[in-house]
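Just the one chain here, the form predicted alone, laid out as structure tokens.
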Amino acid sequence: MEKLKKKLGSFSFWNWVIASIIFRLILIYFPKNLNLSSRPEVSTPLTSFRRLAEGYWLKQSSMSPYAGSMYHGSPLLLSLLGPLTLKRIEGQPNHLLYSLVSVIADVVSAMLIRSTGQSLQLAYFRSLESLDLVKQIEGSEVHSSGDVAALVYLCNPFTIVACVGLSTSPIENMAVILCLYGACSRLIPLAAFGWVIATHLSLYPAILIIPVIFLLGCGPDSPPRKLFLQRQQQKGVLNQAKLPPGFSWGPIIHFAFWALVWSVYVLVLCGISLKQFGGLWEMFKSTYGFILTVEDLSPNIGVLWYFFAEVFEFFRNFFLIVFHVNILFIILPLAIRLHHRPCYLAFVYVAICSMLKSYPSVGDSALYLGLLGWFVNELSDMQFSLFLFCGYVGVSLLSPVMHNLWIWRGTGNANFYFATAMVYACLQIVLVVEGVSAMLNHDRKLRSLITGKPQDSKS
């Protein structure tokens, strides 16, 4: 066990962290933040800084922040981040304070990812020790998944442009990561707080309740329980200490209590904030209703805007149901197949939501790519890695070009930009499918090491 831990790759983690922070600060001082805040890949109707500033101005003018259909975010963001849209420091770039808040959110998220990754890796080592498989993998290279995941998140160009582009995505991502960190660390009030805030800000993280339940009820990711039983049967002795813990309802009830407390607290604050502007119903209609009805068809890196711009109005409600229910249909099969790996299940859910949500941005991709780093060792045999890397780079370069040809030069049309969105969606599909396949193959590999039978890729 100790030899295995010594094999963890040693690299200057903190040097990379400092370099990523400095790089962000340099980009912030570029004129107008390189105009990233106006890019449809970075800024959406839900994460736009300009819309946040507009909503705050309306509220300061004693009008509803949702008047005019400009702002569709949380009223709590108006209270917390709204003042930063007006404050200026003489001789410094505009919105410097807001940019610094985004930088801090990215760094905090990376540290939480690192801590969670270290907890997952320790649990992984303990599982291998219980299965007596430490010697079998001592010859393989083992990476520090926490450090890798944190650096993937911090140094990812998607994370950087979302931060410098004055998007609210860093705040939303931090809430999701806080939820998973709290669940892995058994800090139930913190996990409930992160889940409630993440759901309040963007609705889609509500489905993370399933991996959180598995995390609290069964513990962190581990091989299937039947592998431990097979190993014990081979020894002829059933040692309960080496079996993974069974499902426990106590932490789930505790989580439900705290989730209810935080939900009531958030709703009360929102109600007080919007008391003069229509109350909670106005907030639900302008936030969750706006997400579910896909009212804004401005271009983004998703596929729904183009589809609903072309579909007949008569069929609009039908296809709205189809697209949103599609996410719900995927939840149960994945939960059944990956219940023993709740953190990986959370990654898959986040990736699927990023693919099918109404108003996606690169900040969503930054989140699931960071979570993917937690499983750098388990997914070492994943196929099409180079293809996916080149595909993401290609889409990142072509998307601004196609948008420019369509909107500014007039030499293209909407199909040019939509083509890059389709490729981007296909890349995410390949990533999810190959990632799940690689994780299941990893579990089969462990089973073959225990039973001594050759690995069957179809089993």
Contents of the next structure:
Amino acid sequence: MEKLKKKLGSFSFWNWVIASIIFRLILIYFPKNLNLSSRPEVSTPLTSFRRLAEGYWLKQSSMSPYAGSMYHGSPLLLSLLGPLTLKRIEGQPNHLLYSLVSVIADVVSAMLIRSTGQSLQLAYFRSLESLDLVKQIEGSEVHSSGDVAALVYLCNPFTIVACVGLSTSPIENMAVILCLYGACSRLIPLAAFGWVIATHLSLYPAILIIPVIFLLGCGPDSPPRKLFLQRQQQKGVLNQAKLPPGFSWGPIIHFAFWALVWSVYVLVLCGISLKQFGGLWEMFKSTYGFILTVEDLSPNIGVLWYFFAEVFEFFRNFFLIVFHVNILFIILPLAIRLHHRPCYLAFVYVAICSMLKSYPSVGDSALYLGLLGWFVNELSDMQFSLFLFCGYVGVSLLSPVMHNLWIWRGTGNANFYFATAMVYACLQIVLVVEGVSAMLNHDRKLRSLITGKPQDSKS
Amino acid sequence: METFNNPKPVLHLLLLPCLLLYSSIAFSSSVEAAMHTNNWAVLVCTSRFWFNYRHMANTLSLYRTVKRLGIPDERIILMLADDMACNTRNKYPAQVFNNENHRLNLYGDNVEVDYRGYEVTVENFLRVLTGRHETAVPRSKRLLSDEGSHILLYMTGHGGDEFLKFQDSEELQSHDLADAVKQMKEKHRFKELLIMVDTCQAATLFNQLQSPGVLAIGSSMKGENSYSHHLDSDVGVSVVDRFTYYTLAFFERLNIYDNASLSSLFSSYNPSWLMSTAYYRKGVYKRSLEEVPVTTFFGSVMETIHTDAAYKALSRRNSGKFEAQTSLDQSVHHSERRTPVKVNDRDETHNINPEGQEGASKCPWSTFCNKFLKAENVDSLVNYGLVAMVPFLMISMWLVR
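Can I have the other form now, the form predicted together with the partner chain, not the form predicted alone?
Below, the chain from earlier opens the complete complex, with every other chain and molecule after it.
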């Protein structure tokens, strides 16, 4: 982490961006995309581009794109990306056009992350000013969190692999980031658009509505409101203007209206597109139904496939409910505890979703690792960061090896591969837990700086 | 198969009289049964092990014949229970012969096996026939026939009194087969079905068949065995069965334009050559066997129209009009003239016009819907909608500022 920070100083932001784009283009020109699109870590039944090509072909042959349980995505993606599956340019790699689209999606996401990070940092400094803590913080290193986050997102091997490996993760990630950007910059139609599209493409970003509501109601991340009141009590001044604004319902209603408008628009388009193939019910059954009922048990880097391969039919519904409620139960306590930091809440939600979703892939991890970059300043005291970094590197190296041992050589079995998947899940859990406790410690540190009391080092 | 997913119940009521009106105008010939529009072949080899080489050679020979006479791979379901071509005991790797002169390699370049090895089970066979598959079974493994299909079902292997042995471990019984055929008939999965069985006591396998439109022929009767034709001393096993050998001998004399009838096929089987009695059962099959050409089941008399445009499902009623059942020579010229394309356009407008005329007087919204939501317009509408999203977004953001 330290080396990276030093290098950032010497090598400017835009150089890194251009280098990552060139690296992606080089990888695209390798033959057959380095077989990345056949890796289970990269392409899942939901994000595989090959399945999108099959769905498009089925649609062109006047059959339902969901026939044969191959394609499970949105019909709008079919209309948008479908023609790209057919165009073949002489002498170029097969899916060059789609790879270029995903490179562009990655760059757009990085730019949006950067500007959101900048506005977050501005809000952070403003809140520090109103707390009169600027001098204490000035001593320690402060990084431009927007730049760091954007570069982490672009240069992350997971993102590069998801981009080159022909999956639809870059587009899904772009929708999520668009939603958060819109919410941070108070562009309510854009936030609603991003949220609706992200939920439409994959079901899980629906829970991001809670951070978006907090972002629109209260504003970007800031220390707890209590601290401002305490500071003003200390000073003996009660300046209402210097307090961060309280929760306002106006933007929320505005957001609800725009979300409704965009949802109706998207659903009408989907309904028209699938009119002769069973309509919207067929679409919901094949997309959301497929996600929720975990029909496909092919191995991936998550933990659900192994479990549902061995569960008895009688208990299958019960365990489906358990796994999905697992995500839902975490939403409320986190929302209560972190309501003053909605962007961080969004990061935690994205991390939990990408760990517990039905078909995770490295593209989902790429998203939350990029969002982690927004909080480098607040999370600078996070424990186990080296352990996590080495863990991620180790899992991403071992997991293909175990897959090869299991499937191709036949000398291993599913337990080998599932072991790396479990380690990966453990690493993500450690990351989320340590991240949340580091953020709460940061808040405690601020409180101790204000009140002058000695702080607790661990919660 | 064309379902009208129209939410307005009024239009449902209007459709029925319109369709009846249209069908009575457009059709001079009787339209009570569907026209023959496509051909399918289900070829099943049920035996494993090297010494059952001849069963696989039988099936592959039929596969070759059926492909040669015009049925494409998409319409053939080939089920082979074992792999003889790449068997370690095969002296000629990747080659399967049905004659000791080794003139023909049956396992050539374009053999597409749909069910291989242990996938050939009674359960999968019955699933193929009845069409009840799991959701994730690919289309190439499904029998996607409809009420205008003629299906050839050829089974070979070891059998006995009212059963057929699968994989040396399970049996298909005659009542299972009869039940599957009955289900197929109820689900309108075939117009006519020819079952050809080459096993010992083959005729007993269709004792229980009662469905109309089903013809069945077996290589031997109850109490008789079916024998192999000759032994290939080079390969080391018998390479073909007698019944299939003589069937192939009949077909090798034919090409795609020939008019030989089924009765000539059935009468070509000589009991002294077969060393068994080839017995066929007409059952409730309406047509006289002299009138039915063999290509009704073994070939495909559909003409192909080459087009680069996206294939949209054509209405089945009119595509049968151009089937040249009497003279096959004209079929070649038809495709060059491309008249069927024009007729199908007319067919589509005919489909929509009656509703439009009736609808205009009663429900202007439904005519508006029908005009703008025809098959070709849907895709462009969705594309316009998608493209319009971006300026809509820009405008909404500008408005809110």
